[in-house]
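The chain below stands alone and is given as structure tokens, in the form predicted on its own.
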Amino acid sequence: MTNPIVVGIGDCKISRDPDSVLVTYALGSCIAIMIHDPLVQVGGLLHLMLPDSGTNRDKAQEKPFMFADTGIPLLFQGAYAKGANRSRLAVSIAGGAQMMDEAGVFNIGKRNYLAVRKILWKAGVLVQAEDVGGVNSRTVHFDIASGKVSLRGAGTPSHELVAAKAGADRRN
């Protein structure tokens, strides 16, 4: 029996319960980052909304998981506190769609994606799998026991997020 744990917008959950599945809904221009240590079965899911906390420092103090630059370090610190080891972490990302901005004026999804990749790159963290871009929202299910991430887009069947082969582009 699985224990679903819902991760809201601008929130983060970390679990060491192998019966848990972290779930986030309606991932549009937001980005979900999933990290998993298979040895100790620790997993975390961050659902961030915006790339940079500098746009609203007060909000960042109140809701640090809302922003890439404040939420990502807290995601990793929380996983380490539950026994995860950096060298074993598998990292996946999803989201970053272009929602309600057909002209590409704000490009929030793209800006979120670039901010996440830059922060992870600077930290020396490699992303094993991603499903980003496009124009549709996604729902993410992240199984703590196996580390499997499944995605379902609006009007599309569920599929598993798997690591891309070298040189492959997983963005749609």
Partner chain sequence: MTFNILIVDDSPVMRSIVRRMLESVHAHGFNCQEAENGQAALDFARSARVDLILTDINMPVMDGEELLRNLETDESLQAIPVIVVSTDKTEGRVQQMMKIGARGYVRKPFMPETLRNEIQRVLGVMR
Contents of the next structure:
Amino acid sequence: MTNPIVVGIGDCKISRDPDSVLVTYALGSCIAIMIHDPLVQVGGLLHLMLPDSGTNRDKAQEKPFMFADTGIPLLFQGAYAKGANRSRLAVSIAGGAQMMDEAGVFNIGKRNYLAVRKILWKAGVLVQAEDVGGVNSRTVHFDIASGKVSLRGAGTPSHELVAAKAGADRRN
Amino acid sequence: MNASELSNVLLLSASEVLEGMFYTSPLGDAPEDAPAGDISVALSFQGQPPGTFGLCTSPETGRKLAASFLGLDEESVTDEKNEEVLCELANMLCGSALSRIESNSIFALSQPKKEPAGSDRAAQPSVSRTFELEEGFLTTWIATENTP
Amino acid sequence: MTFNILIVDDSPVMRSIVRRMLESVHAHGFNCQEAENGQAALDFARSARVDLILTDINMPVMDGEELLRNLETDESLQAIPVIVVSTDKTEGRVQQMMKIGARGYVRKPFMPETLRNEIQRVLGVMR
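Mind giving me the form predicted together with its partner chain, seeing as the form predicted on its own was just shown?
Let's see the whole complex now, leading with the same chain.
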């Protein structure tokens, strides 16, 4: 039995339950960052909305997962606290689309993506796979046992962003 | 290539290089009264066509860009590193621009050098463009031997 | 397995960026050495084991093109794979460098993952 754990907008969940699947719906300009340690089967998913908390410190105190700069360190710390090891982590990114309702303003999806990239580079973290940009919304399913990440776009069939680690995905 | 095409090349190369390794993007053209930067870096290129390429920005903007590029805090960026990063930025912008101007030619680029303050390149006609970034303003310019 | 990688670039910041990128790849040990031009690279490669060379093209003293030609004609060095890392992205240049022996080509600007993937492809190692 799989146990779906839904990650809301501006939220983050860390799991070490190998029967769980982290799910986040309808990423538009938002970005989801998935990190996974295959050895201890710990995974975390952060669904962030904005690049920088600098303009909104109070909000960042209350909801740090809304912002890339406050959310990403907490995502990694959360996974380390559950036993993940930095050198084994596989990191993937999805989202950052340019949504229709943002016509006329600077593309927030791209800004989110650049902010994420900048933070990861500063931390010396390389990305295993990414599916970003474009104009479509994406839904993410992240299997904690195998590390497999599947994406589903609006009106398109699901595809694999990160393959399951050999032997670990019992649902295939 | 006419002036408006070259101007577009400057935008495309700035977007490519800034997004690729500096984690920022041109927000648009700077307003007319944007302050001119006081660090200038330039290089020349040989090939078809030959010419010169350069950039200009403020030390503060340069420092922010250098910090992003190097993955460091701004405080850790020395003046020397700042200058080296701006030289590398000019090198990449020029390479990106030239591949859009003439993709089959082979170009030899000189080492980018910081230009002395107040150096006058007005003797040569060039196409220039100033971009507004989150970090401040960045001007890039290109002069080819057949610049109109 | 540890790979000895020689980073050849006249720009110290570019060398430090490439070094930092390689140090972020945990899957393999990459032991990085640096040289500031083609001549320094040749001297180093003749004195120590080098498994891969990453070289810029435009450099003083000896450029990347001449470095490649020198490596190709030196029996003890011709087996070392070379990846060109350059701002020069014109098709003419890429073809020229591949023709004289480059095994890979990474165009600046590049993301750390692009460099990692090209290195893994050329060295024949996977994550």
